[in-house]
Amino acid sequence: MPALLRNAPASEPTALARLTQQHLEVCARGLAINMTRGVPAAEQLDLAEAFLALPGVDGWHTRDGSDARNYGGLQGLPEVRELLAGPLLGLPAEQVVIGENSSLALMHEALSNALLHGMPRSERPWSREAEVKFICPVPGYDRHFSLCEGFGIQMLPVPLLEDGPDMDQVEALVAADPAIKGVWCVPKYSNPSGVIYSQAVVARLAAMVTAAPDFSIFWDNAYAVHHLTAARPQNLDICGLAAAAGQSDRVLMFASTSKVLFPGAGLAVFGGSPSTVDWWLRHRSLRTIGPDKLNQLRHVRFFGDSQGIERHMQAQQQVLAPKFSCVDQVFGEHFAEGAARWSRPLGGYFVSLEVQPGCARRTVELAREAGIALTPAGAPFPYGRDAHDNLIRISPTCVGIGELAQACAVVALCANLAAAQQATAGDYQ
């Protein structure tokens, strides 16, 4: 992308002196807007107040007649799996398994056994290595980063493009180090940016050579159905792909409907070849005798079928949409071109928001002064370090439009006033 222009009235005393004005009277309205995090808003939470009431008293019996209050199906029931490997994973039932309710803690799961026992193809655990890496496509998901952090894992970021990660870079890096042992990716409207990997890049990631015979795509396709237009790309075959290229064994896909239902109350789904699934459920059942399956019955009532999940995510859609048409329209409103530079997203949670060069920190500190708190303006990069400082993720889906309008009014502001700061200190040094 090129460089963003510097916007030239901010840099001119009488502009720094008007925003600071502006500045200081924001900051006097008392106001207290919590963007920090991607929470769905409680207009998306009402539209499954259903699903509150279910299985019912009497609705404990699965399909095949067994009683899902007890012990046992520590794959998941068949109807489950059935209902979501396609929509969340793109894959068949029998290639999945469903967790508890957080696709995270799967994440967790995964690195947690590559450390202790290895991956299916790995001649060691991981913690017998002298050092394991990880590549992170920036920006990306911090939760991600932070895994790798608490594991102790290395981490290398790599751009991410507008189809993608930087397969060059990416290509390179891991044929020439054998202690580089995953990669993470977010194929669909990736965290922040909205990305989605393009078919070309996912063909590459899945047949590349790599130095480590272990080495895997941890895909988290955690917006699967998140849509905010009428477009609807599909999930990508990476498993097929990878099968395809003799690398049956190298993707580990997780989902969730953390954000279709209720945060705490829904599915995680795991999926890989049927040697990867075989290797998850041996080291599973050392941790549990078997899931939440009367959980897992409510999301077959409340849902039905794969329509039913689309039905739901179209109204979260008219939900959210006007929200993030909110966002582009304040932005492009208080914004003058060349000034900064906005992701205008088909689907997720984020806005990426890209202001000038050194100022993305400042502006995180002025908007917190006025009321607004935003992500910490690092988050979207491994251990924190925007080389850039000019990234910051908006997370618009949890507030209400007016306030949403308000906020992101009072961001413009605060890039504006940190750019003129950042002008008229260089103007004397």
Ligand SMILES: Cc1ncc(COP(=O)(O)O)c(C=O)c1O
Contents of the next structure:
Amino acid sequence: MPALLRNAPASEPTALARLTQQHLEVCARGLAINMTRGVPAAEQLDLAEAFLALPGVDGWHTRDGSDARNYGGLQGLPEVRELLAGPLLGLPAEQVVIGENSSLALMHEALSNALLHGMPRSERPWSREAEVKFICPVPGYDRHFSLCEGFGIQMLPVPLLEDGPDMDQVEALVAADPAIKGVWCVPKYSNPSGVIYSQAVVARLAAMVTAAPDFSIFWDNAYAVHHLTAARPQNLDICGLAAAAGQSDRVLMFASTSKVLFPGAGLAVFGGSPSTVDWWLRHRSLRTIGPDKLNQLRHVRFFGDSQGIERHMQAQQQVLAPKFSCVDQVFGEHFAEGAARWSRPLGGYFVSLEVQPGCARRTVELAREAGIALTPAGAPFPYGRDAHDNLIRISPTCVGIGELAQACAVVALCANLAAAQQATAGDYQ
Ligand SMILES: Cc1ncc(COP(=O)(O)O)c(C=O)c1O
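Moving on from the form predicted alone, kindly provide the form predicted in complex with the ligand as a structure.
And the full complex, kicking off with our chain again.
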């Protein structure tokens, strides 16, 4: 039976025809702009050029005079731990371990240890539990979710609110179900919406009652020093709060200098309570005889102290802040009131764009046809399932500002077209 026209507002076919025509014109322009991942721009990498010449052919002596070229130093040199522990994790140097380059690899290692051996307070390895579940605040970082999926950990999405995960939901879930072993947290400038956790949320996470004795908070502070404004939100002391609540081994912290210097050539940092650090080192000692201390010295010489990190990140801010303003401005110009919402983050690498419900996938598809590659819709959700199909992650860092303005205008056009197509299809059902 042919579909029936229902309540078609006179303006809608016109809007659809106009947007379709504009989309055809953009498709003919042959754009090719990739905004799929949040990687640093070449100008940011240029800021660290001097790093490449360090520590130099005769610069391999550590502060205590030992030879950084040789094996050893499982926890990392004291001078590099003193440099990075505070700014990246808000911990004292004794409570961190320097890894290789990637914090994601450390998260993989932590989950592997938990599954094979158990956490410090586990009754048995997680792999011997009937099931293991993690709370995943959404929208969130897709690679956290891939780790869970890869390890067979069931994911429970919980909304990420303006000040952190919806704690009423989190507390109810973890109190009731001993299979819930952990939660992912990106506490400062979350990926993708730029949320900063409040002190109240952090205190509740640290102290909440959990049915699992070995419940663990995976605290990924990937964007600790990646500010876009003059504001400097402090690293909240979740380890101290957990210890005060009698839960000192609850928190596993991760960060890296991947997006401070060079991805792949930075340093990853693990942190936690003294006994969590012992647990980590015990398992680490089977895996490596010592990390790359020359890279550790390179970091110490390049930054000098925490003020050096601050100066370097201010220079990065000057590159990045105009790009985030550009996204805000172009979306403001191209979306009518109420047609979309987007975040205006104070730091981090992403903007989250909320389009009309049911339109995110179609928007990404239309953008691809127009030569703009975006992160797949659904990626910021466990199993790629965005129940409302309305969230798109925008990664403005790696494209030049001219291309970025063009790309955002095209994304807005595609979102408006997707909404018009949906409205018109609805009218014909
Ligand atoms: C939240 C978050 N954690 C971790 C990473 C990866 O960090 P690394 O390069 O240290 O593995 C990223 C990279 O985009 C990220 O957004």
